[in-house]
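A lone chain, given as C-alpha cells: the form predicted on its own.
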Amino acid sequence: MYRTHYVSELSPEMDGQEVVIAGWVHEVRNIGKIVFILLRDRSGIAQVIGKEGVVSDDIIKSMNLPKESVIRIRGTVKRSSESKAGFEIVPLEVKNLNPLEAAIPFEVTGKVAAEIDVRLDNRQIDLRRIETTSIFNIQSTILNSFRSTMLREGFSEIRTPVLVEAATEGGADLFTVDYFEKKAFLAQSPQLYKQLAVVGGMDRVFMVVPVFRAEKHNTVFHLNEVTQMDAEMGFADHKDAIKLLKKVVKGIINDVAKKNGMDLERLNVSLSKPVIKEITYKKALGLLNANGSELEFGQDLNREHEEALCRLLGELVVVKEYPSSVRAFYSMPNERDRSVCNSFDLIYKGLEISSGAQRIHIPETLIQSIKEHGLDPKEFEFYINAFRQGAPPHAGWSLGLERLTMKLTGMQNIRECSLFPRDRIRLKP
C-alpha cells in the first residue's frame, strides 16, 4: 500500500494512529540528532520527525535524502503544540520509491526564484511547486463549476470537431493541415457547429473545447490553443445569454471562494462577492470620453478601455450592443438600432474574458452580413442552409478558461493558468 492518507486529511485528533503518506521530500533538516523531512503531495505539507532514542537509527539514516526524492512514509500521528499543523508524524519506515538520477532544475520550495521560461520548460517539476498546484486546483473548480450549473440549468454537453474546412470565424489566422488529398484548418471556434446542434433540436448545448488562433502574438494574455467553455441556446436572445453567463460566471466565483481558500492563501488572492454591472457599448463610450478618452463610435475597446470601465464601474462589466462592424459576422443586427448588434462581452478586472452574442438565424441576413465582413458565403453553404431548414432564434457565449483562471488566481502572465502552454515559439513539454 502506497498510502493510507492524504496529508490534508490528516490532523491532531488522529493522534496515535498509523498512517502511511507518500509524496516528494519538500525540505530536510539535519540538527544532530533529530532529522526533519516535510512530505509533499497534492494536498499539503507534512512535518516527519526522527529522534535519536525514539526511532531506530537506520530510519534516521534513511531520512537523509536529497530534496524532490519521491518517497512513502509509514509512521505514527502524534499531536504537537509546536507544529504549525498540530501534529506531526513518527516515522516507523521510510522508503524512497524512485531514487534521482538528475539534477532538479530550479529550487521547487520558491527560496530561489526561477524564470517563467525555465519552470515551462520543466513543467513537471513546476507543477510541484505549492502555487502551481493551486492555480489548477482553482482552475478545476472553475470546470466543474461551469458544468454543474450548465447541468442544472438543462443543457446538455456535447463534442464538436477541432478539424475543419473552413474558417469559422473568418480571417486568415488559422493552423492549416494536411488531410488526406485536401488542406483542413485548426478549428478557430466550435461556434458554427454549436448553433447546428440548436438548430438540430438540442435546444440548449454546452461544451468545453481547445481552439486554435494563429496570431502571432507575444503578450501575456494570449495563447495560440486555449480552452473555451461555451454555450448556446435556442429560442433566445442575447438577454438570455447575458443572464445565464452572469449565473455561471457568480456561480465559478463563489464556488473558487467556497472550496479553494487554502488555494488562494497560497497565492495571496482575495476575491470580492461578485456583481455584474451591464452597460451598452454606446454608454461605455460616452463614460470613457468624459473620463479622457477619445472613442468614435465604431471602434472597438481595447485593454485600456476595458481596464478603465471596471475602475469606474466595478470589478465585472458587461458591455453589449457593439457595432456589427466590430463584431463577427453571424451576430444578429438589433432591432431597435440597426446601428448595433445584440453582441457583448464581459470584462473581469480589466480583462475580457467572454464574448457572446444572439446569432443570425435568418439567411439572408446571414448572407448580406457574410459579405459585409468581407468573406464568401460559397465557403459557409453548408451553415447556410442549416438556417433554411427551420432555425429557431438562438444565441451564447464562450468563455475563456485560462482567461477565468488568470484573473481569478492574479497571475500575471496567462501561461501560468495552461498546464502545458502553447503559444508562438512554445511547442513542448
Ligand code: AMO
The other form holds:
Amino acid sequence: MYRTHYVSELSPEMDGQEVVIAGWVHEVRNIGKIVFILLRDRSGIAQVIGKEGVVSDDIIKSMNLPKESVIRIRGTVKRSSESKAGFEIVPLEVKNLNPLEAAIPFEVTGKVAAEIDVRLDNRQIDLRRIETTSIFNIQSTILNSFRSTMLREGFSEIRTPVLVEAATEGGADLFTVDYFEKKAFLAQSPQLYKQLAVVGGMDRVFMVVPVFRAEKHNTVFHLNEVTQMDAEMGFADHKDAIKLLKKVVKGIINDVAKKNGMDLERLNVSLSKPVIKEITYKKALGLLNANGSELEFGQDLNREHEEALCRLLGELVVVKEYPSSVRAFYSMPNERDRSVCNSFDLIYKGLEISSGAQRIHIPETLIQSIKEHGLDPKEFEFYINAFRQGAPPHAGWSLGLERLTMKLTGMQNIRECSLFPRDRIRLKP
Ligand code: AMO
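Form predicted together with the ligand structure, per the form predicted on its own context:
Shown next: the complete complex, the earlier chain at its head.
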C-alpha cells in the first residue's frame, strides 16, 4: 500500500494517528536542526517536519531530497498551531520511490512563471501545478454533468466514426488520411451520424467525440482537435434544442460551482448564477448597430460583436435565426421568414461555445441548400436518401468542451484546457 490517506483527508483531529502519504517534494527547507518537506499530492500539500532529537539522524538525512522527488512518508499526525493546516507530520520513515535522473524544466510551485510552450512540451510536469490539475478537475465535472443531464432527459449515449467519407461543416477544413485504396477524412463533426441515429428511431442521442478541423488559425480560441459534446433529438425544432441546451449549460455551471469550490478558488474564479438571454439575429443586429457597429443583414457576427452582445445583455446569450448563407447547409429555413434559418449559437463571456439548428429533413430542400452552399449533392447521396425513408423533423447542437472549460476556469488560451492540445504546430506530446 502506497498511501493510507490523501493529504486533504488529514486533520488536526487525527493527532497521534499513524498515516502513510505519498506524492512529490514540493519544497524542501533545511534550517540546521530542522528539515521541512512540503509533500504535494493531487489534493493538497502537507508539512512534514524532521526535528533533531525528535526523529533519528537517519530520517533527517533521508529528508534532504531534490524538489519533485517522488516519495512516500509514514509518519504521525501532530496537532500544531504553527502550521496553516493546524497539523504537521512527524516522519517515521521516508522513502524515495524513484530517484530523479533528469532536471525539472520549470518551477512547479509557480514562483517563477514558465512559458506556455515549455509547460505544454512537458505536460506531465505541468500537471503537477495545482492550477493545471484544477482545470482538468473542472473539465471532469463538465463531462459528468453533461452526461447526467442528458441521461436524465432520456437521451442514449452513442459512438460515431472518426474516419468518414464526406465533409459536414464545409469542404476546406478537412484532414485527409489514406484509407486503403481510397482517401478518407477525419470527421469535423458527428453531424450526419447523430442525425441518422435519430432518423433510425433512437429519437434522443448524445455523444462526446473528438473532431478535427484543419483550420489554419493560430488563435487562442481555436484547436485543430476539439472535443465536442453533441445532442440530437427527433420530433423537435430549434426552440426545443435551445431549451435543452440551456438546461445542460445551467446544470454544468451549477455543478462546477457546487463541486469544484477548491479548484475555482485556486484559479481565482467565482461563478455567478447562470442566466441565459435569447435574442434573434435580426434584433441583435439592431442592438449592435444602435451601439456603434455597422452590420448589414447577411453578415456573420465576429468575436467583437459577440463580446459586445455579452456586455449589453449578460454573460450568456443565445443568438437565434441567422441568415442561411452564414450557416451550415443542413440548417432548416424558417417557415415564417425564409431569409433566416432555424439555427442558433450560445455565447458565453464573449465567446461562441455552442451552435446548433433544426435540420432540413425534406430531401428537395436539402439538395437545394447543399448547392447554395457550393457543395455537390452527389457527395451526400447516402445522407439525402436517408430522408426519403421516413425521417422526422429533428434538431440538435454541439457544445465545445475546451471553450466551455476556458470560460469556466478564466483561462485566456484554449490550449490550457486541452490535456494534450493539437494546434497548427503542436503534434506532441
Ligand atoms: P460548430 O462547427 O460551430 O458546429 O462547432 C460546435 C462547437 O465546437 C467548438 N469548436 C471549436 N473549439 C475550438 N477550436 C475549434 N477549431 C472549434 N471548432 C468548433 C465550439 C463550437 O461552438 N455540427 C455542428 C453542431 C450542430 O449543429 O449540432 C458543429 O460542429 O465551441
